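Take a look at this single chain, the form predicted alone, given in structure tokens.
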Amino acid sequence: MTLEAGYDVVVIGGGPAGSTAATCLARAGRRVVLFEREPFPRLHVGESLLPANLPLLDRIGVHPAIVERGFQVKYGATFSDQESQLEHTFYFARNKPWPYYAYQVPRAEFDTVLLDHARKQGVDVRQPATVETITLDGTGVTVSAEEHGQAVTLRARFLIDASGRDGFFASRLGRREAIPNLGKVALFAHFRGAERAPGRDEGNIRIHLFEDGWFWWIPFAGDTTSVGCVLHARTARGRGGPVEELFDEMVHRCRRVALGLGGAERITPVKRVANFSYVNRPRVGDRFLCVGDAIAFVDPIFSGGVYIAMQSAELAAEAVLPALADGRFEAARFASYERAVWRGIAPFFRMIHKYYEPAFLELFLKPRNYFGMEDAVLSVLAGGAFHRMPWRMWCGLELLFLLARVNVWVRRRAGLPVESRLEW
């Protein structure tokens, strides 16, 4: 087993948070290793994009390629929910510093350009290898990997973990931490023959809130559709039977996804993900750091997952060039990186707990531009949040929950219900 040297950052995952940040580092001038356990193509969850993601695509250089997939445009995004048979259907505000679009992406082509654009870039791929050991020191880290059935060791000047859901530092070295109520299990597959809605909307991402959970209903662009049931961990557990039937039993409640599908065939297994909200401990240290997945996941009713695993990779990217010029790696200097991406996050851990309460559902789903709280909304909706928005903007949102609030006492004297749903 031979020692490889000489690179200034090992990368431990190869989705878009990995490839991002070794293609960043790459286009620096930074020799860059990245480990990806799984081959690709393969089938994931997180499909929609926000539209902060498409400068982003620009800064690293893969949008033309991504545009060159044809992938299915987005102007918005239609909520809706079962018990009060309130809808809304958001479209993306025009003259921002982002674009009034998006795209729905299956992630098994997506990721796959991702990391050909990173390979392109000059980042050393290691597919599929596994990374079994790590070992930070005074001067460096040591990587033990299986590549291809063989053994592998190297060295490098920093590490980065992108490891995604399985949060190898966490894992290994730190602690998971769940939650409370945002417990929750995603069943997801593809449908082909899904209605569609018309003109401008086909391509809007749809959020059927129901009694058990709720639906995320992505059209791709053709003829199929990501269909996915987010339901509480305690709904599924203890449950026999294939996951199919709990999937289909799901549908069934759920009369507007139930009538979508009434004529379409389901075309890959129904996938089961648990455990979808944590937040990872450490974050930052001496010589590494984590982004996207591997610092914390949120319950994606607003499609942030792949926004934030790529902005957070990339503000990284920022963090860790400056470290490498002037060969100091404590962890106190990332701080501001940990601050940063927090920054992003909050909101939409924010917006996703008010959601689920009665009080904020029916403002949300009836809203109102007063003092600009739903442009407020839009910018939260279209990754809005780790931009410097407004001081307008923040306003907004505030006056949003302080309605919210007051919407509680109002509902409570009506007798009408006001305690929130996270708990299914």
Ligand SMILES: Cc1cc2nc3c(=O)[nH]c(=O)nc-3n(C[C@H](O)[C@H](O)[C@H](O)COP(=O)(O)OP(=O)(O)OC[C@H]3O[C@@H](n4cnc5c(N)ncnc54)[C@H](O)[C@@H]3O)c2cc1C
Contents of the next structure:
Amino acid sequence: MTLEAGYDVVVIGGGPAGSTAATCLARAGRRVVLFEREPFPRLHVGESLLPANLPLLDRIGVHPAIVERGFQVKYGATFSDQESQLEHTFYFARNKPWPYYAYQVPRAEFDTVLLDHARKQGVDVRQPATVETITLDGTGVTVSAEEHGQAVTLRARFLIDASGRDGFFASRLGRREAIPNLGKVALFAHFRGAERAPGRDEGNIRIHLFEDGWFWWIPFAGDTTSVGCVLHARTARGRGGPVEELFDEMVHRCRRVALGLGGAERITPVKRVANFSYVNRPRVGDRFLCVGDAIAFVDPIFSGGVYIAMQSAELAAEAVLPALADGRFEAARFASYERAVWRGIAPFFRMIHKYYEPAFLELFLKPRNYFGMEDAVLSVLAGGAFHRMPWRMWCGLELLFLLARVNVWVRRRAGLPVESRLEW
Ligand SMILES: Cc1cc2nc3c(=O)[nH]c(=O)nc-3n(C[C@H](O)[C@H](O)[C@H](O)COP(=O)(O)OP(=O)(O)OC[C@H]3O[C@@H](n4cnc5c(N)ncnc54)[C@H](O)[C@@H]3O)c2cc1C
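Having displayed the form predicted alone, please output the structure of the form predicted in complex with this ligand.
Next comes the full complex, this chain leading.
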């Protein structure tokens, strides 16, 4: 075993959050070591980016490498509901602090580009290498890891937990609170030869709601499409047997997906993720903080995960750099980081919960731009919540939520269902 010293920051995890935090710190001249358990490229769920992600890719200097890959461009998001037969496509708006498009990215490729970029910025990337224990004390953090079968121990002044849903810190030294009713089970796979929309709509993410949950449909450049379903508890409960069988049954029940996959061939096994909605604690402390999914994850319906991961990582680096310069690392100085992250995540949380209420969904799928309502929704869908929200937009969102409450009453009087689908 070797004891290596002299690092400013150690990062656990080489997903979008870990790569971004490490890149920002290394570009500011800090000595950073990053541990990633998996050899890359590796399959990962979470393939649809938001427009607000693109300026961030510019800021960390990786955008040219991303453009070079020729990822599928996404100009909008199409939502449809099988029950009401309502459908609407939101196109990202122009003249915003972010572009009017984003990318659809196979994560095996995207995460590799980000981690390679971190390496090029001077980050000492250990991979495959698994962090096993951490010990925080008054002068730093000791990390023990296994790297290529060898035990490694090193010291750094600060720790960033970017371990994703594993939540390294929360699972060993804190706690994870599941969010009731959300994030039950997701099944997903990649297909070749699935239906393609014509023209600019080709790259749109499509979200199809049906009785048992909802499907995502993410077209990649070339001929591959990612298709996945998030199921309500009552559908998933007590269902044993092969995941392929359940997935095929769900495809069969969702007409739009069944039609689109008519001539397609599945080219990956069906993967399953369960219980993926939670909030972790603590998120900051003396000499550590968490970024990305290691903080929380709610629901993928608005494709916010990768952006939140990278944006929280950039904010984290901005909080850690002055701490390294001052040599002071008490938890209190990271409180404003934690607040900034929650401010960005909160509108997603609120819209996600509302989305499952028929009264809100009806308005969402028939949007009107009264008092900037549609503009406000579009901004949240683009990832704009981390930016200061203009008052007009804030009012537009509040108005939408108010109208949704009125619509509950209208629907109840008309004898239509009002129960949140989260209870299903
Ligand atoms: C069903 C589903 C669909 C989704 N769809 C979307 C979508 O369309 N768009 C979107 O933006 N987001 C989506 N997401 C969310 C997205 O997957 C995550 O938000 C995103 O990957 C978070 O990035 P991260 O860097 O925090 O974590 P991760 O990407 O999970 O990276 C964490 C890394 O840490 C490594 N690690 C863990 N423990 C250790 C250890 N002890 N030592 C060393 N390394 C370790 C892991 O190997 C992993 O590579 C979806 C999520 C789910 C569940």
